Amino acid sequence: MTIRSTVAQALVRFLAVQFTERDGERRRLIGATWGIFGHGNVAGLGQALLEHADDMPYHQGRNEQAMVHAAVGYARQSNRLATHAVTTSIGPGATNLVTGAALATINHLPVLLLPGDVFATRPADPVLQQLEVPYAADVSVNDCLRPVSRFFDRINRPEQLIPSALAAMRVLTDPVETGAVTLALPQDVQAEAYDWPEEFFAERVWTVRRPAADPAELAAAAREIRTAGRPLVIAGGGVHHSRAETVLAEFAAATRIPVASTQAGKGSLRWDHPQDVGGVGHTGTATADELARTADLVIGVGTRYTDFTTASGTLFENPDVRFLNLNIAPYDGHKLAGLPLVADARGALAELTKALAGHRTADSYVTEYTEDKERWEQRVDACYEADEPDVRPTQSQVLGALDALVDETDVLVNAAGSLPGDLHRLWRARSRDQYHLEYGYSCMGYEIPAAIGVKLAAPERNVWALVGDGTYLMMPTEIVTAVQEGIAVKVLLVQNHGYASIGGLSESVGGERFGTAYRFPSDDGTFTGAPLPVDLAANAASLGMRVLRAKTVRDLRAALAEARAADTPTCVYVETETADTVSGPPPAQAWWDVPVAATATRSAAVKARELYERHVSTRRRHL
C-alpha cells in the first residue's frame, strides 16, 4: 500500500508519529514545529503544516535563530526526550539558523532544522537568494550548517527522504551524538508528489539507551576512589541529561566526597546538600576552587572540562592529581589523560556506590569543606543583603530578591553577560532543573526564546528569563510570540548601560573598557559620555508585554512578586547600581585565559601582560 502526498506533507506526517522511550517513559519526539515562511518553504512545509494542523502544532516565530533557541529550551526541559522542528526559507532565513545550530550541537541538545533550499531541478539558474559558487554547482548557503550539525542531508529526490528521515531520528535520540540535525529541502522537491509506502507513517519508538559500564573500567574506577585522600566530583550537564541527580546524591552521601558543578551541572545536588560545594572554575566558589587545587582525584561526571571549568588548565594544582571521567561519550571520557568510565551516568554511579560500600572520606576532609562551605554561604548572604530598601539595588541584590521569592518549581534561564558568573557563584539551586544556564555557547539573545521553550515544555512552572540590557537588545523579538500565544514567561530585565561582563574583562586585560558601554562618544573617541536615553521598558511594552518598573529594592521585591503571580507575559525592569565591595559579587576565584597584547604603549595593557604571563606560567598539561 502507498499513500500519495508531497514530500513536505510526508515529512510532517512522519514526524508526528515518532516517539522516544526511556525508563518506561514515552514521549512524542517532535512536539511542534516553529516556522517563518518565505518563497523557499511557504508552498512546501507551510502548506503541509496547514494540511496536517491536527497532527503537528505550529508556533509562529519572529527570528530564525530565536526559533532554534526556543526549540533547544524545550528539548533541555524535556530531558532530551522531545524537541521541536524549525523551518525557514532559503537565504537569510536559513543562514540565521547557524548560530542556534551551533548552540544546540555544542550543548548536546537535539533540534531538527528544516531550511528551504534552492531548486534541485535548476529550472532557472540562479534563483532568488541563490549563492553561486563557480567551482561547485551543488553548494547553497545551507552548507554553512554542515559543521554545526550532527547530521546533514539535502533531499534532492523524494525517495531520498525515507532513509534520511530515519537517520535524522537516530541522531536526535542518540545520547552521545545528539545535537542539531539538518534536512535541507529544495523548494521544488518539497512540493513534489510521490507514492510513499504506508509503513513510513507507522508509529515508531526510538529507545534512548543507557549503556552500562564495562566491569573492568568500573573496578578500576572503584580502586582509584578508594586510594584517594582528597577526591572531588565535578558534576556536568550529563548528570541532568541522565537524570542521575538522585543517585549522585546517594553516592555523595555514602562516600562523603564533595561535589562541585559546572554551569551545565549546577543543581545536580541541592545547594543545601552537605556535599554540595557550589560552582567550580573561573565562575566558581572559593570552596570548590580550593578543593580543586588540592584534589588528588577529580571525578568528572558528564562534563566536557571546558576552559571555564579547568581555569584554562591552571586549576588542578596538586602534582599528583589524577582524573576519573564518567561519561557516556568516549571522546570526553578520555580527556585530561583520565581513566575513562564510559557509561550512562545514572547506572554507573549506582554501581560505583555499591562497589564502594563502606568507603568514606576522612573526617578531617569533611570538616574542612563543610566549614569552608559555611563561610562561603555567609558571603552569599552579604551579597544578597539589602539594608536600605529604598535605594537602587546592585545586581547581586537583584538576585537576592529573586532568591527570597522563588521555590523549587521556578526555572531560571540565562546565558550571557555578567549574570552567569554571579549566578554560578551565588545562586542556591533548589531543584534539578531550576538552573537553566546555556554556557556551552554562552549565546546572547538565548534567554527569552529559550524561556518560551521551557514554558511550553513545563506550562505549570514559573519560568524566568534573566536578561541584561546588552542581551535584550540582541533578541527581544520573541516577546511578540509570547504575547501572541499567551505564554506567561517572566522577563527580569537588568539595565546596567552596556556589556558589563565584557567591560570588566576588558579592564582586566588592558582594554580599558573600550567599546563596552552604551554611552555617547566623548571627545577622545571613547564611548564614555552620558548613558544613552534608551528606554528598554518602553520597548518591551511596545511589543505587547506587561512591564513593571522597579526603582528601589522595595519596588523590586513587590514587582517580582506581582510578576510571579501573573498569568500573562510580564517583564520586571530594574536599573542596577554599580556594585561595591560589600554588596557586590565576590571576584573570580580562578583564572581564565584571554590573551593580552604582547606589546603596547598604554600602561594598562603593559601591566595586564605582566599578570597574564604569571598566570600562563602555571598552566599544566595533565598526562
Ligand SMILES: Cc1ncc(C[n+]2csc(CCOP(=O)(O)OP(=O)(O)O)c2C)c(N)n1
The other form holds:
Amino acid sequence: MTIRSTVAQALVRFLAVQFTERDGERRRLIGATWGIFGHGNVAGLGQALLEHADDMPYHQGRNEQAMVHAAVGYARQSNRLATHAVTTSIGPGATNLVTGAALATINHLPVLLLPGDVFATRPADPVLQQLEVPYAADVSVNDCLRPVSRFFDRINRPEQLIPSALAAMRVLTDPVETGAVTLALPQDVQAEAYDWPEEFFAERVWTVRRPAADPAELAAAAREIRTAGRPLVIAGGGVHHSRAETVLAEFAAATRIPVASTQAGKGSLRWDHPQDVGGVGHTGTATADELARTADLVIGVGTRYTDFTTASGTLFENPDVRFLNLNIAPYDGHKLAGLPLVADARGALAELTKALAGHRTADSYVTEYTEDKERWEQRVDACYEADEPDVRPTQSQVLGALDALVDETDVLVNAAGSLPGDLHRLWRARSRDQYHLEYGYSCMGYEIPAAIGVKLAAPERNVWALVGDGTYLMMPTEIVTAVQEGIAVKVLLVQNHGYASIGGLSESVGGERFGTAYRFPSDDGTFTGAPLPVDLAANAASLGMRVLRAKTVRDLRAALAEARAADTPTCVYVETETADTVSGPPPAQAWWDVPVAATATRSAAVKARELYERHVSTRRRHL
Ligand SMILES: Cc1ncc(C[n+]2csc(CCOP(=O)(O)OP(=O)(O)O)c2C)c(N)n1
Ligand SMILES: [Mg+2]
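Mind sharing the form predicted in complex with this ligand? What's above is the form predicted alone.
Below is the entire complex, every chain and molecule, led by the chain shown above.
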C-alpha cells in the first residue's frame, strides 16, 4: 500500500509518530513545530502543518534563532527525550538558524531544523534571496548549517526523504551524537507529490540507550579512586542528560568524595547535600577551586572540560593530578590525557559505587571541605542580605530576593552577561533542573525563548528568564509569542546600562571598558557620556507583557512575589546599584585566558599584559 502526499505532508505525518523510550518512559520525540513562513516553506511545510494541525502542534515564532532557543529549552527540560522542529523560509530565515544550531550542537541538545531551500529543479535561478556561487551550483546559504549540525542533508528528490528522515531521528536520539539536525528542503520538492510506502508512517520507537561500562575500564577506574587521597568529582551536563543525579548523590554520600559542578552540571546535587561544594573553575566557589588545586584525582562526569572549568589550563596544580573521565562520548572521555570510562553516567556511577563498597575518603578531608563550605555559605549570605530595604539593590541582592522566594519547582534560565558568574558562585540549587544555564555557547538572547520552551515542557513550573539589559535588547521578540499563547513565563530584567560583565573584563585586560556601556558619545569619541534615555520596562509592556517596576529592595521582593503568583507573562524590571567589593559577590577564584595586547601605548594595557604573562606561565599541559 502506498499513500500519495507531498514531501512536506509526508514529513509532518512521519514526525508526528516518532517516539523515544528510556527506562520505560515513552515520549513523543517531536512535540511541536515552530515556524516563520516566507517563500521556501509557506506553500510546502506551511500547508502541510495546516493539514496536520490536529496531530502536529504549531508555534508561531518571531525570530528564527529564537525558535531554535525555544526548541532547545524544551529539549533540555525534557531530558533530551523530546524536542521541537523549526521550519523557516529560504535565505535570511534559514541563516538566522545558524546561531541556534551552534548552541544546540555545542550543548549536545537535540533540535530538528527544516530550512527551506532554493529550487532543486532550478527553473528560474536565482530566486529571491538565493546565493549564487559561480563555481559550485549545489551550494546554497543553507550550507552554513553544515558545520553546526550533527547531521545535514538536502532533500533533492522525494524518495530521498525516507532514508534521510530515519537518519535524522537516529542522530536526534543518539546520546553521543545529538545536536542540531538539519534537513534542508528545496521549495519545489516540498510541494511535490509522491507515493509513500505506508510503513513509512508507522509508529516508531527510538531507544535512547544507556551503554554500560567496559569491565576493564570500570575496574581501572575503581582502582584509581581507591588509591586517591584527594579525589574530586566534577559534575557536568552529562549528569543531567543521563538523569544520574540520584545515583551521583548516593555515590558521593557513600564515598564522601566532594562534588563540584560546571555551569551545565550545577544542581546535580542539591546545594545542601554534604558533598556538594558548588561551582568550579573561573566562576567557581573558593571551596571547589581549592579542592581542584590540590586534587590528586579529578573525576569528570559528563563534562567537556571547557576553559571556564579548567581556568584555561591553570586550575589543577597538584603535580601528581590524574584525570578519570566518565563520559558517554569517547571524545570527551579522553580529554586531559585522562583514564576514560566510556559509558552512560547513571549506570557507570552505580557500578562504581558497588565496586567501591566500604571505601571512603579520610575524615580529615571531609572536615576540611565541610568547614570550607560553611565559610563560603556565610559569604553568600552576606552578599544576599540587604540591611537597608529602601535603596536600589545590587545584583547579588536581586538574587538574594529571588532565593528567598522560590522553591524547588522554580526553574531559572540564563546564558550570558554577569549573571552566569554570579549564579554559578552563589545560587543554591534546590532541585536537579532548577538551574538552567546555557553556557556552552553563552548566547545572549537565549533566555526568554528558552524559558518559553521550558514552560511548554513543564507547564506546572514557575520559569524565570533572567536577563541583563544588553541581552534583553538582543532578543525580546518572543515575548510576543508568550503573550499570544498565554505562556506565563516570568522575565527578571536587570538594568545596569550596558555590559557590566564585558566592562569588567575589558578593564581587567587593559581595554578600559571601551564600548561596553550604553551611554551617549563624549568629547573624545568614546561612549562615556550620560546614560541613554531608554525605557526597557515600557518596551516589554509595549510587547504585551505585564511589567512590575521595582526601585528598591522592598519593591523588588513584592514584585517578585506578585510575578511568581501571576498566570500571565510577567516582567519584573529592576535597576541595580553597582556593587562595591564589600557588597558584591566574591571575586573570581581562578583565572580565565583572554589574551592581552602584547604592545600598547596606554598604561592600562601595558600593566594588564604584565599580569597576563604571569598567569600564562602557570598553565599546565596534562599528559
Ligand atoms: C549573542 C552574543 N553576542 C555577544 C556576546 C558577548 N557578551 C557576553 S556578555 C555580554 C554583555 C551582556 O550584557 P547584559 O545582558 O546587559 O548583562 P551584564 O553584563 O550587564 O550583566 C556580551 C556582549 C554573547 N555572549 N552573545
Ligand atoms: Mg547590563
